[in-house]
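One chain comes next, on its own, written as structure tokens: the form predicted on its own.
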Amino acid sequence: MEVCGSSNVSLREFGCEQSLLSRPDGSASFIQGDTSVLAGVYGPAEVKVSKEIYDRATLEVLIQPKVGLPSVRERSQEQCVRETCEASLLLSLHPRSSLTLILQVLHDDGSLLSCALNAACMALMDAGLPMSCLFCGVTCAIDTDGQIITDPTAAQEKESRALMTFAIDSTEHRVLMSSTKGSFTVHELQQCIAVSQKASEKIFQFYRDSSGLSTIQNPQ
């Protein structure tokens, strides 16, 4: 387990593990302040016909809540998720298979899209898939003040006016996905794209360092 403090940007500490379930091909923990999720990787595997794509492989996205079933909540974090892989994951090199993610929520103190994006790239990481590029997830929360709190607690995230959360890669810091809900303006919206792509520096570097090892980073 390897934990990483915040320093410019304000982000909670955050930690992984990887390898830490036998069936899947790829697994991983991560974990933002008190939230935290358990993500698997199964594949390439055999496909059903009916979901055979010709040339790339298949993906599959599943989340599974704390408790209770699947809701419509978790349908639009999974089509979230899904397009961030298929933007990263180099699925023309395995045509007529299939890729499986799940994703288990362990605990939702705020920012779990983002949380589950780290957790599934690296899953995706221990799996050794070949990918274009890493990506990580960012959540900003903008207050009633205005202000952006970046890797918001649940707490905040209800006090909040807008919630976003973005997909940002790791070459180039592009948005890959975006998701966003309440009211923001054009500027906000730029101010929170700017703030995330900082953040996502800080993520990468931590993925750098907890790759491998299992080690314990303070903060800077």
Second form
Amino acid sequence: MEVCGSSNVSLREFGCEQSLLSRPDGSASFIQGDTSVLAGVYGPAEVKVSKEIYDRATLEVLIQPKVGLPSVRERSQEQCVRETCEASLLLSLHPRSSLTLILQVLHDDGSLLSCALNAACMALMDAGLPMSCLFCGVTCAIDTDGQIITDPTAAQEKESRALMTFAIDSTEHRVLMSSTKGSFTVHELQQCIAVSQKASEKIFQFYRDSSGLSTIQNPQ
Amino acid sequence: MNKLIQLADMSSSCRAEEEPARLISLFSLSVSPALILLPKHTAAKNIALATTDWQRIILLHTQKDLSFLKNMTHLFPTVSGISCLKPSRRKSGWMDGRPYDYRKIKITFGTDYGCCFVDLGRTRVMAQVSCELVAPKESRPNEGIMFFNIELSPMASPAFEQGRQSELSVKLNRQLERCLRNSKCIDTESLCVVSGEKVWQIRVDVHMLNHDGNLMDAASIAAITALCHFRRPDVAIQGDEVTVFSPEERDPIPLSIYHMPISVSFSFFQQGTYLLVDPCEREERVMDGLLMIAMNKHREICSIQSSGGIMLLKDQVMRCSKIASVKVSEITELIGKALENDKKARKAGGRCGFAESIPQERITALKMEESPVEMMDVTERANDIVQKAEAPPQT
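Pass me the form predicted together with the partner chain as well; I've looked at the form predicted on its own already.
Zooming out: every chain and molecule, the one shown earlier first.
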């Protein structure tokens, strides 16, 4: 088992603001360093008959890039976010309803997908939608020397050999979703998962602090 | 099964004399029309009436005489004593208690040049300017190209759908183009690099983030501020060679802007009797017509558009243009101040990202410093993952 160097595993400066938009039922803005994503949630609301599911809510995720129209890249990111949300939301509590999650990219300086996941989770919390667990996104990059970098900036992402984003759940720290790019060994993947699980603990503590729920202990 | 629902006055959260009562909850009755009345004793002279009609809730303004209700009492047997309210000419009489003034405008900038956020009351809009080298139009080989795109994001309102070019979206796009492109506020000839081959295409994307009325004004302020804030890469031409410098090599240069057209919207009620500047979303829903005047601080009208089919007298239009010139000079001053502050902050070398723009004192916002992740037991964890994992099935 290769041991990765433990030098620059750190998370950038975080910031979060909830309930900042008046129209959506829930909204949140999440900032990691210079990367910033704004999320808005509408729901449960009326659903088109063509899209309704008889026993669950229909979740729709839209990612709007800053410049230009949404393209295939946004579609694949939407799929990742949607699968994560569907795994953690209690959709069966709102059958034949629609939940719409809109993510607007405000600035992209690396780790965009994990910032979007974090913003999505905070917006769903702000909307008060029932969830079985919270989730967070962590991005790891493996640079050319084999070092693992968490929460990379855009410059670090460009230089990296592999880029991985994991969505981790809050109860058992399991991986809900993974999206990878580049080539890496199986050992490196396991190392990155372990690192992401450690980093997710910090992010969940941040969620608890920002919701004012710091007295609730993490069930272990 | 007609029902009368009386809603409690929310004046505990508002100042009793000025703010009208607000609707705290509306019950959608799919059975039959119902009348929702706010209590007579509210101090505000403007009261909103809402009726449910199978699926929609229609908000009516009581500037109209309420005597029509007397004819409807047979539908509402439990309603008694509806008093007729005369339309109020109180200055601060509108739904949110504003005088004929703009709501609070806040302008902030993002990390990179050309990104601007505008808050007009609760309406929130983001504009981003970007540039690209393209071939010019054949009819104008010496001029750069300006491209405007207003996105009505589904985040702004549940009525906006992704991908559908609604009427409102077409109208806003056209108005913004007329306001900024046809008024020639940007010097497009300075955007030419090689005549007939390469020119700069400046693209302005405006995203609506929250719709609380008056999207046009917010979009025009955001677009022109973002254009003033934007810096394009420097270009050097030596004979046949064109070199585009990155921002690290040479400082990017701003666009040359002649003047700043800003649009001011007026909404009319009761066939032009009542006028309101900067309507909020509820007011927009009940207005009769809208007049949009785009003007710059030199009192030149860049674009004027009237919609909704109201007939306006000449002196009404003149009065509106006078109000517009006052508002435009105030807004231009505000934009100038915001650009100055941003310039100072960038020169001082401070980080001007979003992390700094999060308000510190709000309960809904939180920040966390850059922090290391403990890596002590990562090796054990990684080992754990391997040992506890089930072997993949033999295929």
